[in-house]
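So this first bit is one chain, no partners, the form predicted alone, shown in structure tokens.
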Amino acid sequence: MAIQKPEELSKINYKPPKTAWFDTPTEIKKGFFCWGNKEKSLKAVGFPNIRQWSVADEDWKLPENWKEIFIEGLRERVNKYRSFRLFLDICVRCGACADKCHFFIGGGDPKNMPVLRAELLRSIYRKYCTTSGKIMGKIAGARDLNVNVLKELWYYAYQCTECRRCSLFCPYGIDTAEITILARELLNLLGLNIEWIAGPVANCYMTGNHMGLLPHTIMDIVNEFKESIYQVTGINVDPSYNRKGAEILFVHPSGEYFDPNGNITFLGYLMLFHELGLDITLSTYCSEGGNFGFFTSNEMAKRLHSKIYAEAKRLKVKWILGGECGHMWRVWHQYHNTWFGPIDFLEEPVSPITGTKFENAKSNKIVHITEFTADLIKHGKLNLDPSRNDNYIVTFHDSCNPARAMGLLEEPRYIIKNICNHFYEMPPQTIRENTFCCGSGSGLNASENMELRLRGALPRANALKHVNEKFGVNTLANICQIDRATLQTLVDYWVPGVAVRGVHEMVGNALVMKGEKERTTDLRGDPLPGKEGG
């Protein structure tokens, strides 16, 4: 599908429809939705209603009793999750969240206002779970569930990246992302998933990572990475895998084995571990920190998350270090303890280099790589040459989940300011807790929904364009693999000339390793500043 030019796509019509939302039918537009799941993906994990289906078809091949399944599932979850019921009950439709969603800002569709997107499910809840809705119907904001209503709910549940920016502005503290999460869980009961989620879930369940990489493939890739590091530094790094008795298990997103931007970030990790001489191991069986199960149901998220601790127990490590990922950290910090409680077979993480106790990780026993590296820098344990990154004029994109779900705001900035000489912030209303989403999270990082993604990325791109024009910023740093994998395409469209980079890629560039040869290129093979003639 041809995409309009930026000057055309940025002309957004915010004029509301002439009819109320109840009476305004939803048109399912190409470019705004992802392909439906494949039969084999549902079968791999035992999801319900296994069949091949297409969003474009009139018949979505629902079970005969689909309506009963959905309503019973809704009642069950309303009774099970008090927060869910509360979020459905207390919204007064004040509109404080209305203009906070990146998809509404970039597209103008009123049903992408968080309040109205949630109302799509809330109206069904009123009809089947509240007395007022059963008696008063439409007057009480209730509506019958039919196929068209179901399709509308599906269409917009997969136009939310669960970034939670809207929740910042809700005076009642409603977390609209939680409503999307439960809406997707209900849709999953009918087999209404998307392949970009169902496929990675199936892969992760069978192989331990979203990419479906088998152990020998991972090792082949890592051997190539080792050769790349040797070419740049003259140093042989030798990461260990599946090693029992190591002190630390390192878990990272598997996209870093596959995506070019992720690859280079991974090189930075390996160089750091080698330079410090860490007693650390990776795993080919638990080779995924991300959790696409989180985008389908709580139970599937738990199943995929549990493998990390099972592997930590098998390898008898003391604690876990986690890489640059987004929703991996939301699962860990907001759900893990509710699902599994404090982990008692691991130790409270302590840096073997600085002796720092990471007391914030007492319960789940995992430390974020930027917490770990920032602590190293603070204690003067790394020899860094920030001039090696002088080709980069950097700004930092706060990835939604590390920023809003765990408050990881200062550590990445501290690192960047120590490894780069040129750093500029985007406007304050667009960073830190207020950060704008990349527009491709929560499983929406497909190609068939590119217009949706481009529109969703517009608010972030506007802030980036501001610092690009004012300060000459040419690098967008971040700590999320989804960001690294998806933002480059979106940035190329809206702000061409800006590169997307992981923070530990630039750490690897700046890190002066003991015994290294004179470097002439960065980790991408591009000449270092002052080495262009070499």
The other form holds:
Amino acid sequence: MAIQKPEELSKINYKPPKTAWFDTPTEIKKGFFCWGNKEKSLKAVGFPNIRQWSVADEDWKLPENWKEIFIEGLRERVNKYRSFRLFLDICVRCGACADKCHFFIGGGDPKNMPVLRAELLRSIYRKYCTTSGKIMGKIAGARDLNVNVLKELWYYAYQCTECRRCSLFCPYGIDTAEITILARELLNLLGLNIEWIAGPVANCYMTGNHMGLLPHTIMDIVNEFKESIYQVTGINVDPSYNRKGAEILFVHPSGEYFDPNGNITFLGYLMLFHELGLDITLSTYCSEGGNFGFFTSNEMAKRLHSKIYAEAKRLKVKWILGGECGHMWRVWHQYHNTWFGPIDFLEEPVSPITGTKFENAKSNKIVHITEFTADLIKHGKLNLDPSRNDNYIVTFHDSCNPARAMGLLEEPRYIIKNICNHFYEMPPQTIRENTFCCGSGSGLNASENMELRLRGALPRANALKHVNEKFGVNTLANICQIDRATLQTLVDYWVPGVAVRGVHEMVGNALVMKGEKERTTDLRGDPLPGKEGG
Amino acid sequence: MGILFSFFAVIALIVIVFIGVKGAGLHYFFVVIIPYAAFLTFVIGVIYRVIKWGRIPVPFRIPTTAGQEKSFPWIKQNKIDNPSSSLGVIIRMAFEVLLFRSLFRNMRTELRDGPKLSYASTKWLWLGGLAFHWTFFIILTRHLRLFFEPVPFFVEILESLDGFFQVGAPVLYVTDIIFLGAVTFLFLRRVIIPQVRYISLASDYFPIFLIFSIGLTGVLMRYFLKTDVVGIKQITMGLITFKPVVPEGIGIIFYIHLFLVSALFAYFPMSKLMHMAGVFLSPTRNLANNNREVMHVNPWNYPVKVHTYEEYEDDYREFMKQAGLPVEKE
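Can you swap the form predicted alone for the form predicted in complex with its partner chain?
So here's everything in the complex, that chain up top.
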């Protein structure tokens, strides 16, 4: 793919065009959009308007009454979500959000200013759902819905990673994620999804994970992982699957089975569980914590995740532990309890090692792995040798959802400071609640939209470059599988020489296990500091 | 287009007063009927809008967390920016509504060659917004002098503080200056900053022009044109006691001021100005981040079609058995 050089790509023109935005037609540009969904992906979950279509075609093969469906869907949703209606009603267009979006910063397209991205839908809402818009029309900021407007909506609904950075700065807390989530719901009523989302959704519904890994495949992969751990540590870990009566069910993103970068994080979990002797099981039926359904419709998100509590109930576990994943935690933290609660068949989570009660998870019974591990370290339950990570000069990338939908900021940092000796923060405007998206979240981690992703990653990469030049940072730690799967490519482009690593990968490196052999390599097979000669 | 439309809309409102009062002599209409109708529209409209919002469910608890969550006693929670209790939410909302906390975070992003992105704190919008809203509120409160006899003590205190510098006669109110300055600033940034100009609609310019005209006519009345204050107080007292009177000889400037205020009141419920009430209802701000601790109920939660474990096992039983995984049915 012919992508320009970083120096070229970063010449960005922020000046809006001369013509007003509603008079400026949107050109659907290659490199910015993902391929449309395949027929079979919609069929698997029974979505409407199943047909063969292509974004490049003039005709998107919409149902005849598509306009009614869309407007009816819009009217229904503004009466079901106070957030949605309020956010469509009260924006004053102060512009505070404009330069907070990574896609706008890296691309300069004015329709990627969160306010304007929302106005694309707001103008339709005004036209069909408000009196002033019906009467005053254009002067009230209302516009007719037609095929071009619909295509524009589609194009920009899939140019928002739902990272919620804009909502932090909005004086009314208007959350663009809420707008694009519902815009995508409306588009899905017309069969307008992208394959990169629709495919994983279909897989996840049938096989329990986005990758479509069948039960025996998962077991084959895990056997390879066991072998890798044995080679590095001389220890046989023995994770169990679908085991009834275990104390804890562990759920993690399935990308960790598949993505070479995510694999190693998974090794870290397995080593930790083995070392603690946890009574823990995984499941092939709920072999996915992530939820691409959430990027489709709230109903689809619920359909995919019902398996987690169902499996916890079937296996009669006491509580659930969750791995490192970004949007999975948004869904688990902000939606699960509401969808599936009250969760009275599980017990309030207690760490079997430290006895700590996880008070903040006592109702939905799901604990984040970094909460779990931070507690272990605080109580001195882990034998850690941070010098094994001495080759890593680390910074931490807060993933959007754990940062802005949970506030999970200190737990991962506490772990990192205990497992490695060299840790430096990126500038404060780019971390914690201010963190920048990887540019590939919310199902936009495809390859055909690479220019969009590279542009979206510019703010994150630029902050990384700052600490890379200043402190020699060579490792970007994170707690999100999408980061691990996507950021490496983007970082290679903007800040070559920096590796993207899961926090529990480094936990696995530092963890001194009972009866282990003398380690000479890290979990990737690279020599440990001081063992280069061997 | 929006800017011109809005400008001429406000001019038209002023012309209407001239024609109506000077030409047609509709004093009673402009001094009694319009203000009553506008006020009624305002009250009913705002209540209607708020009830309409209030009746829509909040299906999910989706606060934007802006600080450390509550987890362990040894990790310091940011109880205001990431509240887990009602008290925390009240404080967060108070900061938001009274001090514009989120705007205070604002930063300006700049891209230089390299590429190098830098972020500088920028408080101008926060300051301008705060100055505008607070002086507007103080000026409105000062107007209570016209609706009470005797004048309430807090209004007198406010007036003496506002006129602290004792400049001129009548005494110059600092808020008047700040108010007009702030409105001008908000207007100028809207036309000067290209991105903000690009997103601005008629409904953004119209309230600015309207509010500026209200401020300007008020200032003209108080400092420059002689107006019959006693007569005005007769009108306002008459309105509030439902015994409306229309004294002779009140200058046209008062009619304009009152009509523009009425226009603002009537326009309020159908406009973006409803953000004043809406901010209190915003689910990303007014909810505690305690989702895993306390269940949030969605009134329209409904069962969905799922792929059950039984179906999954039926689909893949042979594979599972081969891989040594336990199954429910052999």
